[in-house]
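For reference, the chain that follows is the form predicted on its own, supplied as structure tokens.
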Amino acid sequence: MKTLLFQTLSKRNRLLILGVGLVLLAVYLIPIWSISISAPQYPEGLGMHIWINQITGATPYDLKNINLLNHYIGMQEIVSESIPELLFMPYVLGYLIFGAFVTELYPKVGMAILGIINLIFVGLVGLSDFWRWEYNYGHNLNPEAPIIIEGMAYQPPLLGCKVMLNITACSYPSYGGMILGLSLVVLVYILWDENRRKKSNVV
């Protein structure tokens, strides 16, 4: 394993990692997660996008209407400023991109492994933080809300769909989240390919 860490990446794999870094730049421009809501009051549905640094509605009025629904059941208003993680996530993404570009200058398998570790860590922490944020919004309700149902919580799903009263909420990765996941797959492939190349050279 030690020799694999310092093995020089093949030219193709170096280009793949460079490509990962370039494609990750797109995550600054597209949402990483999306939540959709359907309710009788809004038959056309409502949507909310989570970006690397902000939360927006799928349309200019969606977030306002989602907050209006939340007000009636006692949930806090959803605003970007209430999620401090959005302040430093752009820098975390920048660190990942920087690592991909540095690998072009220091093309060792160990750098690809570091990228895998970083992406898994960021993904797990991000999902854990997202779940905690959803839990707080769904459970810390205003006791003076217009609609109160004893024992009812409104935590949206982390992944998939969930019915709460007459509201159905669905939560899935958006294009930015897919790019992050695909980047991890590419790095794992590179590690597999380099390990295969090392074994073939030994033989």
Second form
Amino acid sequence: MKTLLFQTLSKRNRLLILGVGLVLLAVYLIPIWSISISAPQYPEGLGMHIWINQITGATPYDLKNINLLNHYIGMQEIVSESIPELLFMPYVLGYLIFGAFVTELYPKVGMAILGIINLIFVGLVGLSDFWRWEYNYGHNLNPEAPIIIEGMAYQPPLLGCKVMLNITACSYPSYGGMILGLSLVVLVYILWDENRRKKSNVV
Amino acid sequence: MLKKSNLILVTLGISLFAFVPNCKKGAATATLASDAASRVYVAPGEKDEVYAFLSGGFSGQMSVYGIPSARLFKIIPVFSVFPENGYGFDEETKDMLKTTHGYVPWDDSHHVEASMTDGKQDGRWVFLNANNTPRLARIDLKSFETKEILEIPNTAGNHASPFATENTEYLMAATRFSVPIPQASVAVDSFSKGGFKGTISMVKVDKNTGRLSIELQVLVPGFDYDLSRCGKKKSHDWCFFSSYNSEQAHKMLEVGASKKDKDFILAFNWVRAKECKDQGKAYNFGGEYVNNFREENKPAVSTKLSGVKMLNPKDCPGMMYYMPTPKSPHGTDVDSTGEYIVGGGKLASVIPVHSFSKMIEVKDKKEHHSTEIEGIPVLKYESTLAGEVQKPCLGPLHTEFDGQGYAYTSCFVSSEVVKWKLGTWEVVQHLPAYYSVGHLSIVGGSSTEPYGKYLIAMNKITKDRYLPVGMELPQSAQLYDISSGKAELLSDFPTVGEPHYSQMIPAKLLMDKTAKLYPLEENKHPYATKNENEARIVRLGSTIHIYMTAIRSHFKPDIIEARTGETLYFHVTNLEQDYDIPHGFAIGGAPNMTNLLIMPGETRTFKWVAPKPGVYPFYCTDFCSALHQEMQQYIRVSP
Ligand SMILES: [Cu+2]
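Return the structure block for the form predicted in complex with its partner chain; the form predicted on its own was the one displayed.
Below: every chain and molecule of the assembly, starting with the one above.
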């Protein structure tokens, strides 16, 4: 095990990690997650993108219109400022990218494993945080809302689609989220590849 | 040539002949294609293939229909006030209806013209004439709203208008009623002595903005100029005007103006006219007129202008020629190739077709001139004639083209549409019309590239077609499929006002360019309130400005205090940024003001003078949301 941890990465795997670091930079520029909403009176749909540092509508007006819909049921207004996580998420991503570049200077399998742990950790924390965020929005409703339906909560799904009143909400990773997932897959592949290489070296 | 009494006999004869066979089956089923219903059926959620813009005739509006379903989508107010959305009432739009005669909230609108580039429809604007108080309007096809109205001075009865040149360089507008120019109180019988004149106005259309301005007017002999059509391709430089009453009768025109065997189509070289103007041959002439322009989401600006450049035909040789045309011509229509100019002689027994190339060949050869009228050479009828469609129908009026070498002419008296072939001049089909058809319209039919699938005939009379609704019956339009060899009647539908003429534009040219909202951040209205926090009430003496916002489902500020006699301006901004969410605004019992419909991101102003003390409700009139009925508040008026 220890030999694997300190095994120097193959040239190709080093390049792959460099690639992961570079591709992760794109996550600053594209949304991580998307929630789309459709209802009979919105045949064209409404959408919301979650980025590393902000929340926006799929079109310049969607967020405003989602909030307008939500105000009937007393949901708080969704604004980027209300989510403090978005303040430090860019640094977390920066840390991951930094790790990829450090690996170029110190190309050990252990660094790749660290990357896997980091990504899984960030992913789990991120998803649970996202769930908590959705929960709060869906449950903490203004008791003076115009429309109150006994026992009804409006928490969107974490992943997949859900029907709430006449609205279907779907939640899926966007390109940024896919990049994060793909990075994890690449790192796991590198680990598998290095492990195979170690075995063949031993033999 | 037929004498008038003969004509009446023939009319009666043909009418009888035309109706006897129909009586057996009933007019309603005659020639209706068996699967017509399925061909006009547009399933729920499906879209129509074509937009039809129908002029509103004496309603002064324009209506928008979907073809083939014939569903009415919208009425666009142009020269008429419109209580439904406040057009002509509110502070933003009331200046649109200003003229030198004051506020004229009505007109008689006959001809729709679509803007073109290279002779093809470009889907940017449609233009509409006002016959009664001479004006010309530009309707924007992004917002489907009237953006500009230009008054035409030195004219009366702006009927031969607005007809566009091939690239919409100019719109032509000509006098229907010749009058003393400049206006003066003279004995009406001086008309017959040449005391009355007509004018042709060249209205310039700015290529980028569409802004209208009068480039030049040409003073023409005092006939009645009826319709126009500009050339295309080789005839690009020319526009053609039909004229009647070349007799210059001034009483009992019915007889007096029907005497001569031939009246004229005036061929006008507008490029030459511009050249003469640039050479300084036009002179300064009076004439007051008003230009009203409404920029996106801003109040209309009404500008008073005075004076035009006037040109006399004798000072600009080569600019104008008269082509004799039988008899009291209405239509003067140029085919898609630009070669044939078809006259529609209301009282003629033939459809005369002039050849543009022949006209060019003979126009300056003396032996082809028969005479000259006020400096305008009159060419010999035979010299420019390409051919005549013999005995096509009674009362041929207006011709459109399908781009496949066929022409369709409406015949008012015999109530039919005749299809005939260009070149051979033979009639290939008679299509009955119900009844008294005026203009026809083919999709793109006046352009160089007709999308010749549908033809509508616009009828004046609908006796027995629909359920009776009192004495005034609707006017109607009749839809034909002309895509195959034989034109087939598909349906007819009642219309708004009198649908005088129409332009039909393929849906794909317009539907994706339609504006959905006014972006709030671009709202430059001087009284805009872009944020609920900025909603406020500002008092200036006895004037109160209320900077109000509307959003689902409330107004802000919502309680307003005023005193009797104070003037309140409600500047209402709709904060929505969602498609199809306008808010309405109306105050109970407000005189002089109807309703406002405020589009998303738009600001409009409602002026109200506080009446006797009391509490007055105001509310949203457009069902905007689940809590629309709660979108209401009060103004308290104290003594
Ligand atoms: Cu409303």
